[in-house]
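Here you get one chain, nothing else, as structure tokens; it is the form predicted alone.
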Amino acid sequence: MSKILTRQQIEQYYDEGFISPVRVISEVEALSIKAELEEVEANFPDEINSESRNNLHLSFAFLDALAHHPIIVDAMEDLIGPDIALWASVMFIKEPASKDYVSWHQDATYMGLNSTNFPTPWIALSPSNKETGCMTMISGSHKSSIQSHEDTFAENNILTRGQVIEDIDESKGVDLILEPGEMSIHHGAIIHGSQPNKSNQRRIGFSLQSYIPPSIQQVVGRNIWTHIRGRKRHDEDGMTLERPKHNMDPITIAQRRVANENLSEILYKGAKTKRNY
């Protein structure tokens, strides 16, 4: 029996490759987290900025709490079972009237895992719609293999390598409209992207990429994980990250550096160049 997701939602995930929307917290709570996020941006600009956006749940306790939120984790258990670890997190911020976009891609392409079958929740901390540049999913595309991606390193493409899949049938695109405090969940192999933010407000999304069962292993780079629920992983080359006791906890700040270096080596393997994120 599922904990959070309905049978219809679970069927949608396996059939279409995504679920949306799912209410996690109230809009008031989401905007409070947004305000706290913008406070730490102002107070710790070297720790959180456009080039320091990965694994912020290790730097800030309020983001760690969101990664462990019972509604999110219960939904993950409905999809992958009770033993859950988090691979990484990414804060995606599009500034007002910016040209930043995300090209068509599949998350699992460069993650160095031995499976593509895992879910990613994306939590909206501000309105995410067509005007602000919401995600668009190519329904059912997770059922095919990983497609060929071309590295472009395009200036306004905020993916690591500016990777892009050409010749997408955009008629199958579904816009994931989210209010603050709602999340979408998407499959590791689904083709998706997002357009620039044309609005006068920031578009902020916290991507928990991704929750992984113990059957999936890291085959590129080290197995470095945040334990979330159930049995802990015991990988030969493994490292279990601790939870920050408070914002800017020096123990997890140091662990974040190790995790991000490992993440960079994984994501940029074989690339001709490397960005700072």
Ligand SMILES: O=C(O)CCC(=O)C(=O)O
The other form holds:
Amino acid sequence: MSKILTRQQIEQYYDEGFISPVRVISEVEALSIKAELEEVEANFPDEINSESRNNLHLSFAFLDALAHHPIIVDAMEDLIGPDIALWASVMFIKEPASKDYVSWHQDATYMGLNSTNFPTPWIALSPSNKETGCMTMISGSHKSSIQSHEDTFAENNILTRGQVIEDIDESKGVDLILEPGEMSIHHGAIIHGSQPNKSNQRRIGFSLQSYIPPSIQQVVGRNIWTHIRGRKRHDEDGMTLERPKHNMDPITIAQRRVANENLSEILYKGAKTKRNY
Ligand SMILES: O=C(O)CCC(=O)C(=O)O
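Form predicted together with this ligand structure, per the form predicted alone context:
Everything in the complex follows now, all chains and molecules, and the chain you saw is the first one.
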């Protein structure tokens, strides 16, 4: 029996490649997390900024708590079973009236895993809708294989390589409208992207990319996994990450640095150039 997701939601994940919306925390709690995020952005500008946006959960206790949130983890268990590790996380922020966008892509393309079959929850910390630049999913596209992506490194494209899949049938696009505190869940092979934020408020989404069962192996590079629940992965052995007891817990800073260096090796493998995220 599933813990959080209904049978219909689980079927939707397999048929269409995404589920949305699922309430995780109240709007008030989400806005308090946003306020804490903005406080640490102001206090630790070198550690958290538009380029230093990966694996914040490794050093910031309030984001570690979100990565381990029982509603998120129970939903993941409904999709992948009881043994769960988190591959990485990315804070996707689009500033008010900015040109930043995310081109059509499939997450699994550059993750160096031997499967594309895994879920990513994306938690809204501000309203995510057509005006603020929500994610759009191409329904059912996870059923086809990984498409060819062209690296563009385009200036306002906030994906690592600015990678893009051309010639998408946008008529199958479904906008994932989320209120603060709600999440969407998308499949590792679904084609998705997002448009610029035309509003006067920030659009903030915390992408927990991705929760992975032990049956899926890292075949490119060496990822540093966050153990979440159940049996540990064998490639986590000997590597016990400390969870941050408070924001910027000193013991976790070096861990995050190494995790991000490793992540960069994986995400930019074979690329002509590297960005700082
Ligand atoms: O935040 C966005 O607009 C895009 C995020 C994304 O592509 C992802 O979480 O996989």
